[in-house]
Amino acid sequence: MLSEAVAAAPSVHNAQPWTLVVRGHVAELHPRQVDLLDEHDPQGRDRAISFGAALTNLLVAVRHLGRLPHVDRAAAPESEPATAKITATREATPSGVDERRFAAIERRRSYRGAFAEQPVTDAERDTLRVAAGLGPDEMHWITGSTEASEVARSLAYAARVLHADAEYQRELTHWIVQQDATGDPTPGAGIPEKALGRQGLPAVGLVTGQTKLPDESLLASRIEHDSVLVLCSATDSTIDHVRIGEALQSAWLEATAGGLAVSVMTQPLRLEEMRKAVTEQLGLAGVPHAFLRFGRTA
C-alpha cells in the first residue's frame, strides 16, 4: 500500500525522483538522480518539489493504516533533498481528513482543459489554504484584472523563451510519449502527448515546439476566471522546495476530495527573470515556486 501511494504522487515529467524502502514499521524515502532534466530543472527545484509530494502521500498512507508517522530527515548536500525516515509509531484512528485524502490519492489527476464557468467559492479557497499548511506570506491568490494581466504578460514571455529554446525542446521531446491517455501516465512512463494542454493556461504550463503560443489578453481572462494560487517561500533552498511540494500535494488531494479539478505549473518559473517578475507583480514576500490552478471540469 505504501509503495502504491508513493508511486501515485505527481512528479516532474513523471520521472519519480525518489526510491522507497520499507522495512517493518520503518519507511525510507530516498532522493534518486534522474538524467535528462538539466534543461528543465537545472537547480533541482522541481525534483525536490516532486520529492515533497511523494512524502505527503507516504505520510497520508501511514495515517490511513492507523499509525502515527514520525519523520526524521537525514543530513544531505544542499543541492538535494534529505532522505526522509518515517517510523510508524503508536496506533491512532485515522481522521476524516486523512481518509478523504487517502481516497483521493488514486483519483488525483492533472486537468489540462478549460474549467467550467462556475467559480471556486471563497469557502473552498479557504479550505485549500488550510490544507496547504503554509504561512499567509507563502500563498497568494491571483486576484483582479491588473494582477491577471501582469502575470499573463510574464507567462507569455516565458512561453516564447521556452518555445524557442532548442536545447530545452530537445530534452522535452525525450519525455513525451505517444500513447492513449486522458490523465497522468503510468508511473515512470513520461508525459503522454495527448495529455498536453493545447491552449490557455494549460498550454503555457508545459510548452513544446508544437504549442500554439497564447494570446496575452485571452490568457489574462483565463487567469482572472480560474482560481490560481501561487506558492512561495522566503528563501530558495532545497528544504523549502521539498516543503512546497508537501504543501502542493496536500492542497491537491484536498481539492480532489472536494470535487475540484487541478493542474500545476512550474515550468515557467525555471526562468530566473520569470520568478523575479512574478514576485514584483504580485508583491510576494518570497520566491515563487508553483502555480496551482483550481476549478470545475467543463
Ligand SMILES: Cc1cc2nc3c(=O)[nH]c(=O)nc-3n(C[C@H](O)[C@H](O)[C@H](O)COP(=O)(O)O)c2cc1C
Second form
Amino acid sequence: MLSEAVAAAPSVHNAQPWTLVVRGHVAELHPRQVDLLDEHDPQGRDRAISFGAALTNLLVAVRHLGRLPHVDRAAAPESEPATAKITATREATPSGVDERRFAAIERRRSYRGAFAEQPVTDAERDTLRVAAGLGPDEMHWITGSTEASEVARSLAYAARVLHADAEYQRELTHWIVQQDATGDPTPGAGIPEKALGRQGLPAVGLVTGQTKLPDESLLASRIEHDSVLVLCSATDSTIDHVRIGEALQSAWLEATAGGLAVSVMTQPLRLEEMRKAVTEQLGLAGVPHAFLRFGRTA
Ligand SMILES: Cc1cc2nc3c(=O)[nH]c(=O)nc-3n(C[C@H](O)[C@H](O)[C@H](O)COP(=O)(O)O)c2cc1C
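The form predicted on its own done, now the form predicted together with the named molecule:
Everything in the complex follows now, all chains and molecules, and the chain you saw is the first one.
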C-alpha cells in the first residue's frame, strides 16, 4: 500500500526519480538518478520537487495506516535530496484531513484542459494556502491584469525559446509516450501524448515541438481567469526544493479532495532568465519554483 501511494505521486515528466524500500516499520525513500533529464532539469530542481511530492504521499499513507510517522533525513551532498527514513511509531487515529488526502492520492491527476467559467472561491484559495503550509512570502496568487499580462509575456518568451531548442526537444520526445489502454500514465513511464495541453496556459506549461505557440493576450486572459499560485522560497537549496514539493503535493491533494482540478508548470521556470523576470514582475520575496493552476473541469 505504501508503494502504491508513492507511485501515485506526480513527478517531472512522470520519471519518478525515487526508490522506496520498506522493511517492517521502516520505509526509506531514496533519490534515484534518471537519464535523459539533463536538458530539462540540469540542476535537479524538478527531481527534488518530485521527491518532496512522493514523500508527502508516503507520510499521508503511514498516517492512514494509523501510525505516527517519524522522519529522519540522512546526510546528503547539496545537489541531491537526502534519503528520508520514515519510522512508523506509535498508533494514532488518522485525522479527517489525513483520510481526505489519502483518498485523493489515487484520484489526483494533471488536468491540462481548459477550466470551466466558475472561478475558484476565496475560501477555496485560503484552504489551498493552508494546505501548502508555506510561509506567506512563499506563495503568491497571480492577481489582476497587469500581473497576468507580464507573466503572459514571459511565458510566451519561454515557450519560443524551448520550442526552438532542438536538444531540449530531442530529450522531451523521449518522455512523451502513447497512452496505455486505461488512459492513465504508467508510473515512471513518461507523459501520455493525449494528456498534453493543447491551448492556453497548459500548452505553454509543457512546450513540445508540436505546440502551437500561444497568442499573448489570450494567454493573459487565461492567467487572469485561472487561479494560478506561484510557490517560491527565499533560499534556493535542494532542501528548499524538496520542501516546495511537499507543499505542492499537499495543496494538490487538498484541491483534488475539494473537487478542483490542477496542473503544475515548472518547465518555463527552468530558464534562469524566466525565474528572474517572474520574481520582478510579481515582486516575489524569493526564487519561483512552480506555477500551480487550479480550477474546475469544463
Ligand atoms: C516537479 C514537477 C514538475 C512538473 N512540471 C510540469 C510542467 O512543467 N508541465 C506540465 O505540464 N506538467 C508538469 N508536471 C506534471 C507531470 O508531468 C505529471 O505529474 C506526470 O506526468 C504524472 O502525471 P499525473 O500528474 O497525471 O499523475 C510536473 C510535475 C512535477 C512533480
